[in-house]
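To begin, one chain is listed below as structure tokens, in the form predicted on its own.
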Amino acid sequence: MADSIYDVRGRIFDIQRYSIHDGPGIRSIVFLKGCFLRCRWCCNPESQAYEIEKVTVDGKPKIYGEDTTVGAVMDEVMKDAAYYRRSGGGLTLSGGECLGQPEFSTALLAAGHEFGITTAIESTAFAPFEVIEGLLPHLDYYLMDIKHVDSEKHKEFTGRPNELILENAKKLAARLGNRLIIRVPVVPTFNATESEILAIARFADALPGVERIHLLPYHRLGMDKYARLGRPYAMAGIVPSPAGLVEGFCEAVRRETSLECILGG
């Protein structure tokens, strides 16, 4: 058992720094190594496996992972202390899925709030409510990933079911009211219709104290990752909706629910 927050040990793949897209503010984005889900659109491959991860890019080796401590990881994260304390911004737990390396995670929220920065994750919430319950005590906002209501299609296009992902959001909701975020990538042959998207927002509405909900248009950003990997990219045929088509599921949800929509993180 380590003796301090500070000593926990936790696997990561990267720090992304200035970040305003995931949460408020300006923010540090640590991501972390291991995810439950296989979503056919992942822009982060490199996330999906805990397993450190050896490849190729262009004729040198790269390696997808790091063991690490939280106080390494804050070492990094309090750099822009400045920018976070003026923006009312902090440290974000992305992935992969955080919750897959709950004791870390937790470690890591808490010592965000030890120097006084909000702190954030981005979540599935695909584990069982007592592991996302022992991080709330520590966390400031939830932004939670609501793919598809439809279970069976969520299971086609990620790999699992999403009963516990619907549940815990009703559990979270009850927890957090307003700190509650929903986001949905928003991908053709998956959810990219109006009726799709405005059913993933009237539940999302019909949680208590829920008001806001981001919409996340699919891009191929991440493909080259695929190859990099060894692996295909099952997306490999499919263009990114128009602009315009995205911002109008917008104006439907703001037209058909009281949820303040927003077009990007």
Contents of the next structure:
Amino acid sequence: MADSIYDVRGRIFDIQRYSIHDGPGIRSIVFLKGCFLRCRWCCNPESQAYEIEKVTVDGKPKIYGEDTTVGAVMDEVMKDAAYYRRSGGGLTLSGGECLGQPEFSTALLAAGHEFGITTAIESTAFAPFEVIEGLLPHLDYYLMDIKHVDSEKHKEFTGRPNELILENAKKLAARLGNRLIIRVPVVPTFNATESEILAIARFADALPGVERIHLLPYHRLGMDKYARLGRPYAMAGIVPSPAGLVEGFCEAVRRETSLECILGG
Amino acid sequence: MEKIKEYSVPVTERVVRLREALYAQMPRIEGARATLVTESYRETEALPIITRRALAFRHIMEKLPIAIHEDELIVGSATLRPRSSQIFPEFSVNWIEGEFETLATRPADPFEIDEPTKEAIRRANAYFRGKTTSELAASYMAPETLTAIEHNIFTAGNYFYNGVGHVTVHYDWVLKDGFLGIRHRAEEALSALSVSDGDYCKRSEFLRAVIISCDAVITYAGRYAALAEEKAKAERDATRRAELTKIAEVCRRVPANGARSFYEACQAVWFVQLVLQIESSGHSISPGRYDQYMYPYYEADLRAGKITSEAAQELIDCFWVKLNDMNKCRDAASAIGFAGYGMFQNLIVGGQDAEGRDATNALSFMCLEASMHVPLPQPSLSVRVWNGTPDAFMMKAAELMRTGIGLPAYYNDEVIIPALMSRGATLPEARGYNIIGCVEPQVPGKTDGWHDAAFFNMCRPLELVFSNGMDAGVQVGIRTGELRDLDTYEKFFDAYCRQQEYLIGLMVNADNAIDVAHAERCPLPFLSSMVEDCIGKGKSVQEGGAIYNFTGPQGFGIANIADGLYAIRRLVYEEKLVTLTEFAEALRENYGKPLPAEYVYPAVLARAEELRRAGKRVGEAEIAAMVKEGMNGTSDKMKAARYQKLLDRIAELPKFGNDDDEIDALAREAAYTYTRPLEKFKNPRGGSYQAGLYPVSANVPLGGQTGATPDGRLAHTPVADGVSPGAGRDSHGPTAAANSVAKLDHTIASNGTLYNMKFHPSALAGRAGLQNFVSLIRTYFENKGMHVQFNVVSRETLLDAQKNPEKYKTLVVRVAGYSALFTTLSRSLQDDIINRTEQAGAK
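Structure of the form predicted in complex with its partner chain, please, following the form predicted on its own?
First the chain shown before, then all remaining chains and molecules of the complex.
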């Protein structure tokens, strides 16, 4: 155990400032490396393996992954302190899956609160609830992915079944109420039908306290990264949904549930 | 004071029609003013210049053709055809005749011109040749200054060839007392003079010129009244007949007398705005704090039940349309620098009153609404922001921004007020500041700021360090030493500072020469009648009649200098990857890369000249080899590889704009190399120099005249605009970029700084998007940024507009301190805007 939370070490692959789609206000996202799922459409394939990866981009070497400390991450994150103060923004952990590095994630969120900024995580909640529970005292917003209610299909497209995820969603709702926000990547061939989206929305609507759901249209911006990593892109040939389709799902959600539905982040 | 939370009214059909009518025809040149000014000058050769100016002004006011267009409520045009331009031969003559044949087809700001107009201009020019401000100014410049101008170190073209403009007059005086009131003041001052005073002759002549000018503008308004009456008689439509009758009544009343209603106030302000531009050819004549000086008239009418907010909105919209009716034809080179028919009539809303209370009012909101109703480049709408600016107002401004029009620009009271006080303004005066032209703050009604005095390309002195002051074989700069002797970074930096300071001195010489020429040949009595304290001092603005006098030339290229100095420090002095001499060779050979096609021949000619002067023989074979190398880049593979390695290494270095303290500190120092030396110089009006850091759009053409720079920028490509990071180099998002920019010392650049940001529309989506956008602006200002402006247009839209200009006739974009119609910009400036880093917010 490190003496101070600022000395806790962890592995990240990026920090993005001025994130305005992942939690309230202006935020910085810290991307942690390593994920439990292998979603076929994942736009950050470099986030999946915990191992540090060396690739070549335009003939130049590039390294995905960096071991660092909470202190070093917070130095970067707090460069935008004034923006967080004005906008109610702060720190968001994403990934990968921050639950894969619980000690590091807990320390980062605790550091965020020490600095007086809001904290959020973007997570699949695919972990024993005890692991998640450790983060909650320092967490303001949980942006949780629910990708499908059908476990078979979930497993087929993400590599994991969804029982644990749905179970955790219920427990989290009981603890966080409206600070739990459900996010759904809308992916053609996987869940991009009104009935599948509505099934997720109804599940979310039944969670006590949960008020918001975000539908995130599938995009192909991560495609080139697969090539660099020397991996096949399982979604090759799948085109993003036509404009208006996801907007239509949003309307259906608004009609069929009491949730506030937002297109995009 | 009444505050509006949510304000929105629909645009009227009249305003839509007026807007469309403006763009129905191509702008043209009209010759009437050139003819009239020549007629008058011929008659008055024996008289003092100030009197000649007043009489010429009167002749123009009496004879300039006038028109009242369909649907207009606010009347008065400088030309018969909308958006057209008069010519001002008293300032310069030489450029236009040479450009007659290309005016209609040139890439930037074309104008039609017909044969009779050409003939009228030829006749006017024949008279004025040898008598212009431009020629007198050139004769006053030192030979080394002319050499520096010839070698594109700086350009003083703005006032060298045109009127000065760049002023905000006391609109409130005209609203309150009219020109009869101002005339009365001049008469009183005249009667207070003693004929035995040492300066009686000049003072009395000036005051009489003011009186002539006041009468002249009243005559001009009277002509509109008469025309409106005449039109009313012929009008069959009862509604329009009533409107015309009303116009006649208003023009009889103002601007002779004080305004009694909001309508009269609108018309009076437009007459002032219009006639100032007819008198002087200056641009950036800025209406200033319109929401403040107009508010009492609006409020009184509203209270008395004489007006509704809808009717007032329509009048404001009509004023907006008129601001777009004003145009100006510049020479081809200047047209590129001010591309987009820029008139820079800056109108600012919000901010504080003299006592430091928030001054945002209903009109502030209505002005934002007007730019939604009339989404055109004029006015250059600005918003003052301070800690007490209401959020509702910031949100309304952000909504306007989201339309993609590039308006409003934002200004930070918390930096500008202290900056103006550091230049001598009192606290109440500084709190009343407005913006001139692009970004230049000043005390309205009391200042002759000479704000756009010159563009100084900070990259050129750096080039001259590499060549020991030589450019194309001519000693343009000073000798700062052989490269091998600059064996420490400190020596190199010192050489840059000395080179820069010397060239700044030459620029000052150029500006002062032009300044004197304006005072001697083109003093402006009408303008001076509304600027404090010309009547009291008995002299024109051009002779130092204003209370505050400045000269503000602009430096630009800070990002290139900061990134370049950093590269030199690291690669030459720390890592010793290359020697300074090798670096110089790489720059001279453009890192082995091809030159843009249009620059190959000029570059080869300059190089040949340099070799010849060095005593070398340059034959056809050498020329052919140089052309080939210019077209294709170096043919030496070893060299190409070496240069590529250097470029790659430069690319890896930190760059200004990413919130990196080390390089940001270097940028701050780089800006000081321009802003500090300038402060010690004085101008002929008894004022001092103050620096601005913005390029208008000159970073594109002047970048075109700049060789490769050590930051990896290739030859003849644009230089960084304003205080913005190099295009595409700010890769850590808008907060990091804004933090870097805020680390510069903006207060010392009291003539204004300009920071361009570009956002993808998705970043402003929804209410949350707007709120975050507002937070970004407020935080940049909290960090002591001075100005920021935005383009909110997607890259795809702009690319499509380049391909299909006909579909985007009214696409307005932010250029630099002003907005312009995208399709009217030259291709290279369009590319520059497209290449600015686009911030979408992290995905």
